[in-house]
Amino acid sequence: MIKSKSKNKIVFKNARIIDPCTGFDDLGGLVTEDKVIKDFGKNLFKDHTPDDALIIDCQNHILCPGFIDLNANIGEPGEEFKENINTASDAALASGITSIVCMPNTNPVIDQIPIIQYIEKRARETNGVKIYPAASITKNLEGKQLTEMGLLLEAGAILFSEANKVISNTKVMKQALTYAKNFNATIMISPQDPDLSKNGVMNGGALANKLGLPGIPKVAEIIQIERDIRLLESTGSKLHFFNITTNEAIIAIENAKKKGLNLTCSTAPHYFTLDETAVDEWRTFAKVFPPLRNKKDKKAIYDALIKDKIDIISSHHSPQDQDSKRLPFEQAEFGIIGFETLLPISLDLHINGKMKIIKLIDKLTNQPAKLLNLNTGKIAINSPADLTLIDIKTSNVLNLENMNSKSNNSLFDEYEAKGKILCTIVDGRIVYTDQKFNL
């Protein structure tokens, strides 16, 4: 509860403070001021308050360090209808996310110079969420002509994608990895080789014969990792590999690590909660790019996060209107909303998989932060008070009616699970808090 109000200083005190960077993990406080954190520590404020200050109990909640989101598609440019600036930041502050890196697949594509300043701008005057754009590795996300990489990153490009596309050409994607390495630039792939999911609408197999609908076959995310791996090793660059769903991917990107690749790799939570069999009846919200797989692959992927072969979980949150979605199963678009249903999803690693909660943190906060090279992510002096306070212990029926996303294509509606954000803090400002928590 708050006992005094101050616009540049909050006082967090009885919180569980956990920071995956230094592995600190205990009750204790911690002062904001003005952007940045000022103190923080086990006896920190626990004779002494002071009067100058905001002072929030955290009543032993945990007070980590704000969610980043690698993969993140908003709408804006474009596609407003769907989800622009504004209602991507609500969402993503309720679900404890302070970063997200916009995909490029906006229209028109983020390949440009004023297209990054137009996300720049728009999210200044949202003064909400953290947006770091991401430029497409070609132009046009035709997969044949680099973009100018040098320049666009200037600009505030934070890395480079095709976003769910892929680059056929072999040459042309050595390329590109040899021109990032050049800016020190890392490069983020989906990897589903193009050829074998032309067409596909759900993961191949006895499923789709069954339904009649055209399959992504596995060897598809396999071939593509397997070549992408190879001129990485040829050319030193650093490469991204996300979405990963099966387990021969997991396979070959741990042996590619212990080549000392500079190689990561992230997953998303309905590839690790679901499996195809939600698509049953034609339900087109379970149409998702790349495929929801089978059982036997969703295992693998809960397995792999649990003994830490996958590095990073984002939330692929990729919004689409009712008119988008309520088409026959091979017309609808893919895509699934993601950002609060982000945390209660991923708990479940730490609730029945048992990994521990600062490592699940790790993989949403510190991860990100590193591979992206942002001076956030972490909890300490100096560093931006970019925070999220979370009660991993309530139950919680998730519900599309109460979520901010401008569309609503989720498979989570009245999906029960534990976890809620309770606050969440920009900068040291204060910009979301639950509606029950008694601030």
The other form holds:
Amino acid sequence: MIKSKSKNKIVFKNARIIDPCTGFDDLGGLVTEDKVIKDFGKNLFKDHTPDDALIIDCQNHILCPGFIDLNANIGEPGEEFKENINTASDAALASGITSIVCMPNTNPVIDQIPIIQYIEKRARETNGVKIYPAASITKNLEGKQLTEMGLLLEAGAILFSEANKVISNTKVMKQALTYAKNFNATIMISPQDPDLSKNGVMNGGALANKLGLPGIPKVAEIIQIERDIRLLESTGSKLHFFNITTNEAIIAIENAKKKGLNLTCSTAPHYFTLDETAVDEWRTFAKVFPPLRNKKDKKAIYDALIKDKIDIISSHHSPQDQDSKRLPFEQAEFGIIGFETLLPISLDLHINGKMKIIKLIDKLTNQPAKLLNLNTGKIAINSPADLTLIDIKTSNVLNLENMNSKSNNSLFDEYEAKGKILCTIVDGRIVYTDQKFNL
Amino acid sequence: MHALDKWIKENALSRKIFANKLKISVASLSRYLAGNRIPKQSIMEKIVFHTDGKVNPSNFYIIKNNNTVSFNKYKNDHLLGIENLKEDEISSLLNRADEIIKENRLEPSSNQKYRGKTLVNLFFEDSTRTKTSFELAAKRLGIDVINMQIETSSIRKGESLLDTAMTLNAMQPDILVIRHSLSGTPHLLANKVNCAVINAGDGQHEHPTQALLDALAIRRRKNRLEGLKIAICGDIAHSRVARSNIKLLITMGATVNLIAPSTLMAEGLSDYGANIYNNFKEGLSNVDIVMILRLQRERMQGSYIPSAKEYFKFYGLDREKLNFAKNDALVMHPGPINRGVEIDSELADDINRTLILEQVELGVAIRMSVIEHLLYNLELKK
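Given the form predicted alone above, produce the structure of the same protein in the form predicted in complex with its partner chain.
Let us now look at the entire complex, which starts with that chain.
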């Protein structure tokens, strides 16, 4: 319920404010002014509210930092027919996401300063979700020659990644880690051994054999992780594995963390919600890279999140248009859209997995902010007013028709889940309100 | 009403009078008219003579085909794979093929029943025997056949696949036979088109008509499938023929042993109930049938097997290895044969021990049976 007064001052009252950064979780009020959080607290606005502010009665719903998505494909530049920055921004904001890292496997690849500048320009024009481009580690993602990491960082690259690829040449990977250390830059890898996963289209094993499809064995992920951990150990750099899908990978990462390596990891909701049986009879919407694994691995990822062995949940948003999916399974593109199902699907960890809600929000906000060194993802005085108001009580049926993404390759159509975004604020501006909430 | 019944009525006769003219009993005539029996040559000639050719042999074969007893067991609109087929469905397809063989050997019939029906052969992958076999099967049934040989270059692109299918669909064929190098393609098309789809081999997934004809060949020699012990040897990992055969034979109650070097064995096939072996001695012990698979030439290079020579030494079938099997064990091969790679050349030519040519011959009958079943179901749907 919003009472309008002034746009640059917003008061949230009767909110359950959750800030994983400080562990704050209490009913109270919060006020933003211009682009920042001005004040917040248990007793703030309990008795009176300022006259010059826009008042939002949060009805005891959760007000938390806006989500930070580590792994998104937004179609630009090169695949604007699948998604563009406008539609990606709309979809992200409707999902409570206020910052995204976009992957460098665009066309052209994000390996030069002008591409970074182009994305930043488009993001400014769109004026919605904050977009942080990830640059590629090697030129044109070829795994041979390093990109100009220092210059790219200056231009605005947030980290370095080869998107769905890895650097197959061990020497080049070692150099990348070593060189990135000069700038304290993060390297982010989706680990799958390229030789073992070559031509593979789904999880290797009995089901792939039954369907006559070439598989990507689990060992492809584990081998890559173990190699890169060795390299990390010898270089002392900063590494993040994303899209973790197997139990053995978690064990390897856990052991490396115990050694004190600067290593973190993340996964996406479909890897702990769906398994390979979603492929059913060559259902191309279930074709993702890395592939959906078996039930045991799905459970292992779920449990690892609850036991805090996986640091971050990202959307792995990969929009694909109809023509890229309406093909024989082997020819169809990999990918599933993930923004608008990120919270509803992840919320199962809290509802059925007994994960504390503050812990879940931590994995969507504070942890990625720490990894990216961003001054957001927290509720603190004078930090950017990137916030989202969420209802975790009411059940909703997810509906593809209502989604904002330009593509509709989701496996969660008609999925019943809680976790509705009521309102999203970026830099002190209301950029999204749910139809039913905006009374 | 049977054409002869109609003729009798039109000429103000009765079955009794007409039976007298043919010098047969009324009961015999009734059996012809019910389609339970086909008149033999001498009686058929008399029928044609007495009706001035208004009633001819084809009228009786139509009735025979109308005999739906064996058709109604097969419930599917398509034949996409052996997976999920039940025992009686498989039996129905095999039984009809047996009937067809009997009819064919009696005399070639010019069938009228399926006049105007169209079968499209849509082959995205090279094939000689399967395509020819489908073409021959359709033509024997009096069905029009269109052969679409899609150029190799456009397979790679693949994007026009659904468009091609929709274009063909607009021409309203009755049966679409498809072979494609990618698994699941026939299923994708079956969801989009109105006609019956027959999978003539998709990627590494299934090749159902091959499995059916193999089963028919075995059944005709051994008089049963149930209780037989059958070994399938060779490149199991990449073989759609193996996958279809395993499912079919196990469904029909046979025991299946798979024999392959571990690099060519596929995980998960034991889920169907097959036994896995890495050498011939154990795998062939006491088997009735040895089914040899073709080893694709491209597998001979690279990391699957070191050389054709080594493969033949350990996994090629020769008389010595065949001795591990039962004395009367028979050898099968889906063709084309790599002589001296997966099977000894001289053994392959021994008609007393192999069924290789018979397999090809039976292919036509089994495909006729499949086509008839699907056309029957298509009629029912209308």
